Every structure is written in structure tokens, then in C-alpha cells.
Amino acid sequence: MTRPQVVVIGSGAGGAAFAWALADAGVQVQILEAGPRYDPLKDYLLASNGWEQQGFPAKVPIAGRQTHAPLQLLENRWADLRSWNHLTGHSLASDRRSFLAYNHVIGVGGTTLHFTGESHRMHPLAMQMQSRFDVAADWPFDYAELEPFYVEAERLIGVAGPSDPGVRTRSAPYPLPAHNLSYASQKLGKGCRKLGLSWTANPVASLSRAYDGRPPCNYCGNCTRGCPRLDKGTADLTFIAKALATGNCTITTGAYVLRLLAGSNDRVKAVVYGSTRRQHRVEADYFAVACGAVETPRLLLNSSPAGSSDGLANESGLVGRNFMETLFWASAGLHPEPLGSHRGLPSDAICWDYNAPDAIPGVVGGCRFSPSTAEADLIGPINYARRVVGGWGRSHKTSMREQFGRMLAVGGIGENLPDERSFIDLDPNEKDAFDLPKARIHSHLAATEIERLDFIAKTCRRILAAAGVKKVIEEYGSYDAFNATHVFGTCRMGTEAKTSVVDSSCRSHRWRNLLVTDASVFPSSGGGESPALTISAIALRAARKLLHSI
């Protein structure tokens, strides 16, 4: 392929779906990607005698890719909301919140590679977020714009999901049926309906059956060390692998993409992007940055144009605004019965009835649950030896046998409301190889933010005690540290130029060949669904939006 029409930055959920959508069409699309691939049969270890000592075998560490301010002072009103072990006490020292991880992953696929699969729709109230309850901003479209689109994207997935859609009304139904929940997620449901609370099937990207040449779920619960069996619809499986097939998609590794170069006519000319020491330029019609919520902003920032220091499509002044991260909660503990706990799904099950945006009495913003023991890493011997049974020697290996696979945790994960205090910008320190600031990373969590995350943690106690668990043994969350994946809304989506950095084709208000397709467009972040495939869905909006204009 000569000079491409369209060039994508990023191959996670955003950036794959917008490219497969394009090189379906017959449009000439390059990908570049600052990672390298991966694959799954040779890289995911889970069948070596280590695999519990490893996490997901990322070949492009994240640690000190961004940098972070001082967050916030931590307040003992709320020291019910410490992260905790039993045998260690406070996880974390500090009086003020300390700064863990932005975990992500760099290669194709993105952060699909470790994802667990969960593949939500929005609450269509949380679309509207400003008119209803005057927070937030509103989505540009409504749930029944965005439908088709979900379903096309679990279509090329692979979602297996419960036959009733509650208030996500659906078109048609999901491609596979619902996995059947394990037994300790049947004790969390016991526990929830003893509470009025309801437990029903999670949506997730894991095949129930064998789909697309893929096979089924194996249920080992290690979907974040990467699945070696190909059945976790991952963008490089599903999306890419689909844009690769058609001839009319390429897509270059290790290429770390410094700026984009402005042009006449507000229109973006070029890439430029970095390998092995060496830059290269790229021309083309069209650029979509989908590089998540922390890097996208940041290319934007270091690509102004001339004349200016303000940063590209940053004409409202919102890139790297609005920023909202992951507000969680999980609570562990020990269940008096066997209940093979290390098997399942990390997620075959969820409680929507807290999602909406009005649900929680007295906050604004909703919140979901779900089984947690596998994404807590109590799946394995050695994380029980360390974080579950106390002592030594003999007594110690009784305990062991006695304890193993009883470990239950449930978590949720909550709405997080922008606030000024939190956003992304330039470090004026710290620079990366290229000699180019890295981003920093600016949270503060407000106090409806730690109302609705008290209202969370206390629930996940609820439902653990109902479901039979005597002795809660571990707890951590948002409140004390920044330990998020999920991060949204740097670049937010809107009609109005002045509020937003695009409008609701996900193209930049000035910059008409410039497109943001991925998570930094979410005016709003959900009352905990997990993001990829809507992001994957407005990706391929955005991609038939524009076939207009190519």
C-alpha cells in the first residue's frame, strides 16, 4: 500500500473497530502502533509453572511512561475506606492518596489484552447526565443512535449475554447465549437475593460456544495474564485480524507517533512518528488518534500549530479537561464451604440495579456489582499463602487445603463525575526518549465521589455477609490510591465547539480531517460499565460517518 487514505493512531477498541469499519469499505488504511504484537499461543503463559507469579507479560512496561501529581490528603472521616489486609493492615501508609498504576497495555489490541472480557452498553440516562441532573455533560446522541452499532460490534466480537436486556433495549439478541455461572457467582446470587437485589449474567467477550473459528472458554479465570486459547474477543483477534483480511489495511509496530503536523485550510497534513531512533512522516486524508484517555491528549498537546503553544484542536481549551478515572471497590473474604472459587469467569455475573444515574439515595451517579475473586488474584496457591493464611510449617499447609478456593470477593465500580480538579497536561519536568514532555496525570476525587464509593464499599459488605461469609479478610479501593484502567473524557464530544474538542461524528470542530476515536470522547463515564465496547461502537459510527466525506 502506497500513500494511505486514512491513518489510525492506536489498535485498542476504538482505533481497531474505526479501521476495521474503513478497510471494510474499501478505504486504504495504515495503523500505527506504538507497541508491538502479541501471540497468545507463545507470549501468554498461563500454562508454565510460574504463571501465577506473572501478571500480564507486557513487553513495553508502563511504569514511569506518565507522571502524576500530588493527590489529595486523606481524611480519617473516611477511614473505613483504606485498602486493608488481615495479615498486613493498611496497604498503603501514606496520609495522602498515592499513585499505583495507569494500566494499560501497549501493543495491538491495546488494553483488550487484558481486559476480562465485560462488554456493556450505557445506561441510556447516563447519556444525559446535564439535562437530567445537571452534571456532567450530555452525549450528542442518544442509546437509540448508538444501538445498531452495538450490535454490529458484538456481532464481530463474540458477547455472550443473557437473553434479558433490561433497560438496555436491544434490536437483536446477543450472538452467543449467556455462560452459565459458577458456583461461588451462585453463592454471590444467593447472597444479593436475600438483600432484594438482583444477579443475573454478565455480557462478556468470552465465547460460551465455539464462534468464528475460535473456541470456547476454558473458565481458568486468567483473563488478565492474557488468553492463550483465542477465545477472548480481543481487538488483534476480532477487529485488526478482519481489517488485515481485506487487503485494504496495514499496520506498522514500534512506531511511536511524536506529533501531528498542521496544515493550510485547518486540515492536519501529517505524522509524525518515531522507530529505533529514527522519524518518519506519513501523509493521508485522514487522522484518528485513539490512544486512550492519558496519551491521547498528550499527542494533541505536543502537536500545536504554528503560531500557537495551546495544542492541536484544543480551540475550547478543553483537551486534557474532564478527565474521569476508575472509582472501584472490592471486599474479600473467606466462605465456610468449598467453593472452588479459583474457577469461572473473573466476571460471569453483575447487579445493575444501582446503575442509574438516580439509583443511589442522596448521590448523583450510579454504580454496578460483581464477582471480583479473580481480578483480586485470589485464583492461585501463592496469593493465598501471602494474602489469605497466616503462619508456618505444618499448621500453615493445613490451612492451606482448608482454605483453598473459599476465597469470595465482590466489587463495583461507580460513576465518576469530571471535575476541575482532575485532568491531564504536559509535565514540564519529565520528558520521554524523544524529548517530549510525558503526560501528567491530575486526579482528585470530590465529595460525591467518595459518598457514592462509601455507599459501594458498604454494599460489597452486604452482599458478601448475605452470601455467607463470616470473616472479610481484604479490602481495597479508589479512596487511597489511583489504580485505574478505565479512564474517560479528555477530549470530550459535544455539539457545541466551545465545550467540546469534537463533535458528535467524533471529528474535530476545526480540524475537519482530524478524528478522536476512543474514550477520551465520553462526556460522561457510566455508572461502572465497562467501556469497550462502547467505545468500539462510537468507533464504528465515527468510521460510517465519515465514508461520507471520503
The other form holds:
Amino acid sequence: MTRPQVVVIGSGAGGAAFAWALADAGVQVQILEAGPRYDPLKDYLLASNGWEQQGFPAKVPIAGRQTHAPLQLLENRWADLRSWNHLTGHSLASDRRSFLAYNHVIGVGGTTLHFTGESHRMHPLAMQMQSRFDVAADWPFDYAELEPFYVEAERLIGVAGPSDPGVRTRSAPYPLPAHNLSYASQKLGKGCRKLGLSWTANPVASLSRAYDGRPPCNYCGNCTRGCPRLDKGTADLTFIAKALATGNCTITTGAYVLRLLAGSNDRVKAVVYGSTRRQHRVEADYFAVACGAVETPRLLLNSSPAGSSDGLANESGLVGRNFMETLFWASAGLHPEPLGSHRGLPSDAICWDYNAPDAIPGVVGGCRFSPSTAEADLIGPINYARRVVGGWGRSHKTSMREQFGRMLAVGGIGENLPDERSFIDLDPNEKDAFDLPKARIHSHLAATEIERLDFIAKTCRRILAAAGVKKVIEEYGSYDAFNATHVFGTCRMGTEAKTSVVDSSCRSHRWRNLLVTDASVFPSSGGGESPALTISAIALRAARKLLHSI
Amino acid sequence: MILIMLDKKQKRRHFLRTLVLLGSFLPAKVLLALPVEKQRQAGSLSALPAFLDTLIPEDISPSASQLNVGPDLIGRARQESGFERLLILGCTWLNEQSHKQGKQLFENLDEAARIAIVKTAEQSADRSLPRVFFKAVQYYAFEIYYAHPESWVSLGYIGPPQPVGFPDYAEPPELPRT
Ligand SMILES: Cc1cc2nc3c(=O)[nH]c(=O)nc-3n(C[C@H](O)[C@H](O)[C@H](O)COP(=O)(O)OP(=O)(O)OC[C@H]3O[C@@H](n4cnc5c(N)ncnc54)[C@H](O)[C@@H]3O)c2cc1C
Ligand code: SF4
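Please could you give me the other form, the form predicted together with its partner chain, since above is the form predicted alone?
Next comes the full complex, this chain leading.
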């Protein structure tokens, strides 16, 4: 390909879907991806005996890619929300919230390589948080407008989900039937029913039947370590593979984009990327930034047009603002019966009962609950020995035999409302290998967020107890640790140029050939919905809108 | 999704931080002053296999030594000089304790006597040498031992997760083979 029509920066949930939709329509697309390719068969070591010793096998280390400002002091009144383990006490000794990680992947497919595969649609009311509840911002379109793109994304990914749509009305069924619940999830379901709560199959990107040349899932439970079976619908295996197959799309790996170059007439003219310390320039008609909600604002802030120091597309001053993170809690305990709880999909069931923005008593913003035993990494003997059983000698070995397979964890994720103290800016002191300021993460949990988290924690404990768990072994959450997996909001989309960075088609209000097509555009986080499907649906919609201009 | 990553980070940092404090202990002070090569000669790791087998003894499943945990642990420790020093100091401490009891090496004690010394290490003050040594070896020994399929059989764990997966995931688990 000589000169692409569209350059897409980043190949995660947003960039990949966007690139596919354009390439499929005959547009010449070049994807610039900072990271390498992953080969699921070689890189994901779930068939090796040492599988449990490593998490996701990151080829590009993420520690130190971003910095963070000091986090807030912890308060005694929320002592119940500290992370702890029954053998080791408080997991984090500091009297301040600790920064653990912004969990993401640098590679073809982005963070979907590491994701659990939950494939959620937004609750329709969670897209109207400003007009209905006077918080966050409204989405510039409604659920009905996004619905066809959800259908398309689900079809391309191969989502398996239940037939009852609940409040998320559907124009077509899921492409694949829901998975059966694991034996352990059935126990949690019994607990939920005792409490009068629902517990249904969770829509996931793991195949319940062979689909699109990929085999069905075999329930190994390790989606977050990378799926070597190729059934998990990651962006590299779905959107990227299909985009490349059109012949209209190329991908350049190891292409770390350093800046966008602004031209005349409010148009971006080129991007500059670095690879092994050489710099390259690519010109195109349109540019889509999809580096994730932390690196996208950084790239824009590092791309100030001549005569400005505010960054590119930052006329509203909102690039980097409205940063939203993952508000989560998990409680894990020992069930009296053998469950074989290391088996099955990590998050195969869900309780949506508190997902509506007004469902939690006294706090605006919803949440949801799902099994968390695998995500808590309580599915292998090493973690049992260290975190559950402890001890040593003969009694340790006997207890390992009694307890292995009996851990049961339930987790909740909730809405995270924007707060002026949570944002991304450029670190004035720390630079990367190309001498560019790193992104600095500022995170603050306001009292309302902690109250929502408190509700989530209490409900997790109730579900666990109702499921028969007598002894809680470990709990952890975002009160004392920033450990985000879902991040959003830093280039908000909206109808007004003053109050948003991009318009409803994800195009900069001023720089019309510049788009943002990743989680940065979310005006609100949703009530705990996992975001990847929505990110892809928004990107598909943005691509269709752009086709009218190309 | 919800992700746990507290455990590893915390533990590692804790061990290494504590190691710095160990400089105030004798004979730690003397040993730490020496270069690693000299420490290797001065201190012996001969007590390590017996210590590991006290932590993970043979019963219906193999002991730590039977699954080669010692050499693996030492190999790992050699990549991190702080950790190797800790092992040398810890083994020296084990032998000192056993000498106090009957003037013999830790590895020559009977199981009851070894258990008594390991208990002392476990119950020592939080940042003391025996306690840090105990915690570090326990932590890594579990990791190495439970990465061996031979250690999984009696747990009823039929891993690794792939290539077979767990097709019986929706049923009650089969009872472990004992
Ligand atoms: C452990 C874990 C589990 C998760 N589970 C779920 C789940 O079950 N369901 C769900 O919906 N979501 C889940 N998520 C979140 C989900 O993966 C992300 O929300 C989603 O992938 C974000 O999409 P994105 O396009 O915004 O960014 P990403 O997917 O992070 O993609 C960004 C891309 O940009 C590239 N990039 C960054 N900077 C540059 C640069 N300067 N130049 C070129 N390329 C660059 C990166 O390499 C990457 O490929 C999970 C996340 C984690 C970490
Ligand atoms: S549970 Fe299924 S989707 Fe997840 S890694 Fe295993 S085989 Fe892949």
C-alpha cells in the first residue's frame, strides 16, 4: 500500500473494529500498532506444567509506561473495604491508596488479548446519566442507535449469550447459545436465588460451538492468561484477521506513534512513529487514535499544533479529563463441599439486578455481580498453597487435599462517575525512550464512589454466605488500590464542542479528519458493564459515519 | 473484570526490604560483608533439602526433595543475590539451632527436632532472619513444588488447563485419587 486513506493508531477493541469496517468497505487502511503480534499457540503456555507461575505473558512490560500522582489517604470509617487475606492480613500496608497497575496490553489486539471476554451491552439508562440523574454526561446517541452495531460486533466476535435480553432489547439473537454454568457458578446461583436475586448466563466472547473457523471453548478457565485454543474472540483473531483478509488493510507492528502533525485548514496531515529509534512519517486523509483511554489523551497532548501547548483537538480543555476507572470488589471464601471450582469459564454468570443507574439505594450509578474465582486466580495449586491453605508439613498437605477446588469468589463492578480529581496529564518529570512525557494518572474516589463500593462489597459477602461459604479467605477491591482493567472517558464524545472532545461520530469537533475510536470517548462508564463490546460497536458506527465523507 | 495482583508484588518487595534490615543480625553482619562467592564458601546450603522436606514431607504425595525443589530454588536464588544470601544465612541459622540442641547438623536431626526448629523460625519476630527465611522459602517452595504434576494427583487436579480443558465443568467434581 502506498498512501493509505486512513491511518488507525492502535489495534485493540476500538482500533481493530474501526479498521475492519473501513477495509471491508474498500477503504485503504494502515494500522500502526506499537506492540508485537502474539502467537496464541506459542505464547500462551496453558499446556505447560508451569502455567500458574505466570500471568498474561506480556511481551512489552507495562510497569513504568505511565506514572501516577499520589493517591488519596485511606479513612478508618472504610476499614471494611481494605484488601486482606486470612493468612497475611492487610494486603497493602500503606495509609494511602496504592497504585498497582493500569492493566493493558501493547500488542496486536490490544487489551482484548488479556480480557476475560465478557461482552456486554450498555444499560440504556446508563447512557443518559446527565439528563436523568444529573451526573456525568449523556451519550450523544441512545441505545437504539447503537443496537445494530452491537449485533454486528457480536456476529464478528462470536458472542455466546442467553435468549432473554432483559432491558437490553435486541434486533437479533446472539450468534451462539449461552454456555452452561459451571458447577461452582450453579452454587452461587443458588445463593442468589435465596436472596431473591437473579443469576443468568453472562454473554461472553468464548465460543459455545465451533464458529467462523474457531473451535468451541473447552472451559479451561484461564482466559486472562491468553487463550491458546483460539476460541476467545480477541481483536487480533476477529476484526484484524478479517480486515487483513480484505486486502485493503495493512498493519505495521512495533510502530509506536509519537505525535500527530497538524496541517492547515484544521486538518491533521501526518503521524510520526518511532521504531527502534528511527522515526517514520505517514500521511493520510484521516487519522483515528485508538490507544486506550490513557495513551490516547497522552498522544493528543503530546501533539500540540504550532503555537499551542494545549495538545491537539483540545479546544474544550477536556482531553485527559473525566478519567473513569474500574470500581470493583471481590470476596472469596471456602465452600464446605468440593466444587472443582477451577473448571469452567471465568465469568459465566451475571446478576444484573442492581445495574440500572437508580438501582442501588441512596447512590446514583449501578453495578453488577459475577463469579470471580478464576479472575482472582484461585484456580491452581500454587495459589491455594500460598493464599488459601498456608501452613506447612503434613497438615498443610492434608489441608491442600481437603480444600483444593472449594474456593468460591464473587465480584462486583460498579459505575465510576467522573470526578475533577481523576484525569490524565503529561508528567513534567518522566519521559519515554523517545524523550516524550509519559502519561500521568490521577485518580480519586469520591465519597459516593466509596459508598457504591461499600454496597458492592456487602452484596458480594451476602451472596457468598447464601451460597454456603462459611469462611471468607480473601477480599480485595479498588478502595485501597488503583488496579484498573477498564478505563474510559478521557476524550469524551458529545454534541457540544465546549463540553466534549469528539462529536457523536467520534470526530474532533475542530479537526474533522481526526477521530478517536476507543474507550476514551465514553461519556459515562456504565453500571459495571464490561466495555470492549461497546467500544467495538461505537467504532463500527464511527466507521460507517465516516464512509459518508470518504 | 477484576484482577488480583497484590500477592506477588507485595511479597517480593517485603522480602527484599527486610533483607536490608538483616544487616543488623549476627552472623548475618559478618556474612553480608563478604562477596557472594565468599558467602557461598562460608555458609552452606546443606540444610536446605531437609528444611524443604520438613515444609513439604512425603506422604501419599512426594516430598519437596523428591520433586527437586531444592536445586530449582537455589537456581532461582542465584539469579538474585539478595535471595541467595538469605538462603545461606537461613541455613546457617538452622545449623546453629540444631547445634544448640545436640551438636549436629540440621539435616541429621530426626523429624520431630526439625519440626521444632521450623516452628521457632515461623514464630520468630516479623522481620527477624529466621522468620524472613521461613517465609521466603515457604513462598517459593510452594511455587516450585506445585508446578509439578506429581503434586497435583492427590488434589484431584487434572491439569495443566490445556490442551484438554475441563469438559466436565458443569458436573460435580470427581473425588481425588488417593
Ligand atoms: C485482565 C483484563 C480483563 C478484562 N476483561 C474484560 C472483559 O471481560 N470484557 C470487556 O469488555 N473488557 C474487559 N477488559 C477491558 C478491555 O480489554 C478493554 O476495555 C479494551 O480492550 C479497551 O479497548 P481500547 O481499544 O480502548 O484499548 P486497548 O485494547 O488497550 O488497545 C489500545 C491499543 O493501542 C496500542 N497503542 C497504545 N499506544 C500506542 C502508540 N503510541 N502507538 C501505536 N499504538 C499504540 C496498544 O498497543 C493497543 O494495541 C479487560 C481488561 C483486562 C486488563
Ligand atoms: S476458558 Fe475457553 S476461552 Fe477461556 S482460555 Fe480457556 S478455552 Fe479459551
